[in-house]
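Single chain ahead, by itself, as structure tokens, in the form predicted alone.
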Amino acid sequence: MTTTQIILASRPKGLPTLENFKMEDVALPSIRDGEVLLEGMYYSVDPYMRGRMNDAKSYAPPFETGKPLSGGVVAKVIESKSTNFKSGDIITGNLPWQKKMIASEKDIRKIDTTIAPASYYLGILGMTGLTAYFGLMHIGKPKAGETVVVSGAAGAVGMVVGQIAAIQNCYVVGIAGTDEKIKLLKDEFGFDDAINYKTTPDMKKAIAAACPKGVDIYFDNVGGSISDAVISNINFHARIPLCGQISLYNSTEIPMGPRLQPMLLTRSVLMQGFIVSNFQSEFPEGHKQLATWVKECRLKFTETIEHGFEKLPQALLGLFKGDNTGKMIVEV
């Protein structure tokens, strides 16, 4: 049996293009005892590939060249040698980047179809859901009343951390690229106001208006010149989980920015960066609440679908430049 798999070609410098990337047909050994031969249907993109596609240590281990690249995906059993899964089984895991691949039933866990839409298992259900609340929840700590600033807030991690701020009662400002961005925050996603950071010129002045009493909170997922504007608005004892710096991600200098850190010191702000399988005892609870929230009706989620197996490259390359509301995903 063979199957198309899409591998790392070469090492990007700056910002990746379609060139780094090649598809290529490959053989596929028989499944064994405690594997499942699966098809893939959903695929996620997300921005911490970009760091996995540098020959650098990190808190994962570098793609390697001439091997497929790796994510989430949501994939059905097609032939299953595991007591635990069976021909029909709607699975999710860490999988390479094949329209049909190999697992052990040790690196799969199958999915809830009646709770939410199999895609949402990469996004609110998923991941990424998982970071907004472990972020939020265990290092924010939020407050009723308190102000919570939301960067990339259009994003997949963004959009989640900003209802769950609103369900504990918090006031909700997100920044985000698009005038509709902004509208759908407001709208749809229940942000209290939110800044389209590509049309406004001040932004440190910007945040002040929005931000009457100062943040609380800031979720960073995006560093850079708007975090340098939110964090001259932090105030004393504030929290700043460290999500993301998609905005740094593809510079091949290190830029200069402010000296954060007598602000952190004389306020006394906490900051912490952090990765989502720091909480991994804890997902069962993660996992559970999300899944009452979304049946609740409490959460909303938005995706952004590219159809087709090869728009995988194409999917990754559009995080950099905006090009999704909520989760990005690719549909087979």
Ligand SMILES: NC(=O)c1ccc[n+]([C@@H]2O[C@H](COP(=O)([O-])OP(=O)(O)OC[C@H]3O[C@@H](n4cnc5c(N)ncnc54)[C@H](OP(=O)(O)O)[C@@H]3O)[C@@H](O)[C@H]2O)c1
The other form holds:
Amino acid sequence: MTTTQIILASRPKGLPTLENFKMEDVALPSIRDGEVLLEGMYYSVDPYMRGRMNDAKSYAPPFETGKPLSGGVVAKVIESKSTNFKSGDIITGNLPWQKKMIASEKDIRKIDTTIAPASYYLGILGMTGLTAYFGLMHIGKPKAGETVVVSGAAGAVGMVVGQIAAIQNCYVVGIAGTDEKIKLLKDEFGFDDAINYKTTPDMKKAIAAACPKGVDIYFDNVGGSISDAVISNINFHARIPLCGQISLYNSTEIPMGPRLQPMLLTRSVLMQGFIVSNFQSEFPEGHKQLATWVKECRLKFTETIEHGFEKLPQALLGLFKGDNTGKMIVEV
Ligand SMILES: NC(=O)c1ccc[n+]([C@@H]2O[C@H](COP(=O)([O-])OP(=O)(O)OC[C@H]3O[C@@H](n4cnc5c(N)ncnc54)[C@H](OP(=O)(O)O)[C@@H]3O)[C@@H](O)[C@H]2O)c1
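So that was the form predicted alone. Now I'd like the form predicted together with the ligand, please.
Okay, now the whole complex, with that chain kicking things off.
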């Protein structure tokens, strides 16, 4: 049997292009005991994948050139030699960018599509939802009445952070890159205010105006000058869950910014970087709480869905242009 896969053809310098990827056919062996044959349904593209395209040591190993990329996938079991899975089961796991793939029963888990659509297990009920939940609740530790600012607010992590902060009775301000996203955050997702960083000339002033009591929690998804502007409005004893730095992922040199440490020091601010897997042992708690809020309609979600396996590279590159609102997904 053959299938189609997308490999890393070359490593990018700066912003990746479609030439860094290649689609090719490959033979699949027969499955062995304890394995299943899967057909991909939904594929996640995520900003961290950009880091894995570099040949650099990080918390996740680099993608190898000439080998398929991989990431979160929701797939259907089409053949099984596992006692835990049968044909027709819908599962999720970290799987290669192939139309069909073989997985060990140890590396996949069944999902409950009666709670939410299957693709939500790549977003609000998957890695990005857990990132929002643990980053905000375990590092940000919101208290009622506090002001929470989140950058990348209309993305998969950001829109969940803002809604969880609202559930905690915080005052929530989002930062995003289009007027449509700003309107959506305020009208549909319960943000108290939102700022379009692309059309706001003085972000420091705009944040001061939107946050009259200062910023108690800054959930940082983007880094760079947006974060400099937020942090210049930071309150005493504020917390900064450092989740992502997407504005810097394609930088070819380290940009200089203001020296923020004196302000963090004198205002007793906690800034803590984290990777969602730090909370692995607590994932069941996160899954349960997120699923409960989704079922109770207290957490809403939206997705940008590209159609067709061949769209995977384009969808990944779209994250760096702000093409997505909510989770970027490729449906096959
Ligand atoms: N620590 C962890 O374990 C963990 C886990 C998941 C994600 N993350 C990080 O969290 C962040 C959000 O991830 P996500 O999956 O939710 O992605 P996402 O927000 O759904 O998609 C990326 C968004 O980033 C914004 N963006 C792109 N380039 C930007 C720039 N130069 N400056 C400001 N904003 C920019 C775009 O929105 P606009 O239209 O608003 O520009 C884009 O839609 C990323 O930095 C990611 O690496 C970390």
